[in-house]
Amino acid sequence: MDLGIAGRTAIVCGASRGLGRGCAMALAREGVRVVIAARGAAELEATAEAIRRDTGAEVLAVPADVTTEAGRAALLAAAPAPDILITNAGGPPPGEFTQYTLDDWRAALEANMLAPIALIGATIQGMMSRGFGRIINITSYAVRMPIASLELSNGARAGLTGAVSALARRAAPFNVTINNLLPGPFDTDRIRANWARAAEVSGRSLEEVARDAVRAIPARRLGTPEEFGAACAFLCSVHAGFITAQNILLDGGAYPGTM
């Protein structure tokens, strides 16, 4: 299927590895000019080179911490009029609710709620004036099914979801969509770090924790960044203009609900 977005420009945050990299790669394969951002310059440039080599697409790497005004300014200077915006940031660390400080909460909100809101605010008017825009927020299935010990992530990502819901409906008449992708258990560094912590807390081996986690997924496997990227690319396509204000789970059937 031709997604109809060749020649468009996309900003992809948190793109040096994992799900962000999967999204950047998928968009580049569709002929999209990709501007990728992450904090680590060396790893980001290596990712950019890998995407160029695999797809032949134009890829610009912008080392930036988008939780800061300076980082966002650098990113937007490189891509002042994006057609596609993928917001993405690693989740805050797990912990015990009663031990979190207000600074912990502020950091979670900056990374997983306020930075995406700032980037959306800086780009959506341009998208609306041009008559095309696709905004994808990579959040978490914790929005639908809160995860114990990840309350910082639960709260910040749910806050972002609520913040953009009405905006998505206001932008829809201008062919601008806003959707949230809710990844469940994907094969990333993040899930392996969570397994390691669970093993440490429980006294079980990492292998046991990983085995039981995968057994709990109806698909009996982890998702891959490549299939996540493919789903993201479709939502950015011309064929997805009637899909907006949605929270779309990609979790191998792990969420035990009907809606």
Given for the second form:
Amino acid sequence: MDLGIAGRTAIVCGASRGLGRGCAMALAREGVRVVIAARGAAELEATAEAIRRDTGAEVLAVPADVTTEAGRAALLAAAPAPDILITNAGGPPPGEFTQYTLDDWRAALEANMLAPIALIGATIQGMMSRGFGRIINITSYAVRMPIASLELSNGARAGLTGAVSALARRAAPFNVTINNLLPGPFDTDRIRANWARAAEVSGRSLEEVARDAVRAIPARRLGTPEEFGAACAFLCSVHAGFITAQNILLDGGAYPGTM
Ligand code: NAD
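Now that the form predicted alone has been shown, please provide the structure of the form predicted together with nicotinamide-adenine-dinucleotide.
Shown next: the complete complex, the earlier chain at its head.
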């Protein structure tokens, strides 16, 4: 299927590895010019080169911490009028509610709620005036099903979800969509770090923790960044203009509810 977005420009945050990289690669494969951001310049440039090599697309690497105003300004200077915006940053650290300080909460809100809100605020008017826009927030299945060890994530991502819900309806008449993609367990550095901590806390081996985690997924495997990227690219396509304000789980059937 031709997704109809060749020649468009996308900002993809948190794209040096993992799910953000999967999204950037999938969009580039569709002929989208991708502007990718992450904090570490060397890894980001290596990813940019890999995407260029695999897809032939134009890729611009902008080293930037998207949780800072300076980082976002650098990114927007490189791509002032994006057609597609994928918001993403590292998830907050695991822990326990009573141990978190207010500064821990502030950091989680900056990364997983306020940074996306700021980027959306800076780009959505332009998308609406040009009559095309696709915004995807990479959030978490924590929005649907609280994760006991990731309360910072549960809170910050639910905040973002609520914050964009009415805006998505307001943008809809202008062919601008906003959707949230909710990853379940995906094979990235992030999930391995979470497993390592779970092993440390429980005294079990990393292998045991990993085996049990995968067994709990009906698909009996982790998702891949390629699968995540493909779903993202479809939602950014011309065919997905009627899909907006949705929270879409990609979790191999892990969410236990009927709906
Ligand atoms: P990851 O740690 O593998 O990759 C995160 C990417 O974001 C990296 O490129 C990193 O350099 C970049 N990044 C981190 N902080 C940044 C910042 N402040 N500014 C710019 N770039 C930054 O993570 P992932 O597994 O790809 O997950 C992406 C998001 O999805 C995270 O928020 C994560 O918590 C969430 N999530 C992941 C899973 C999973 O199973 N992998 C499940 C639920 C939610």
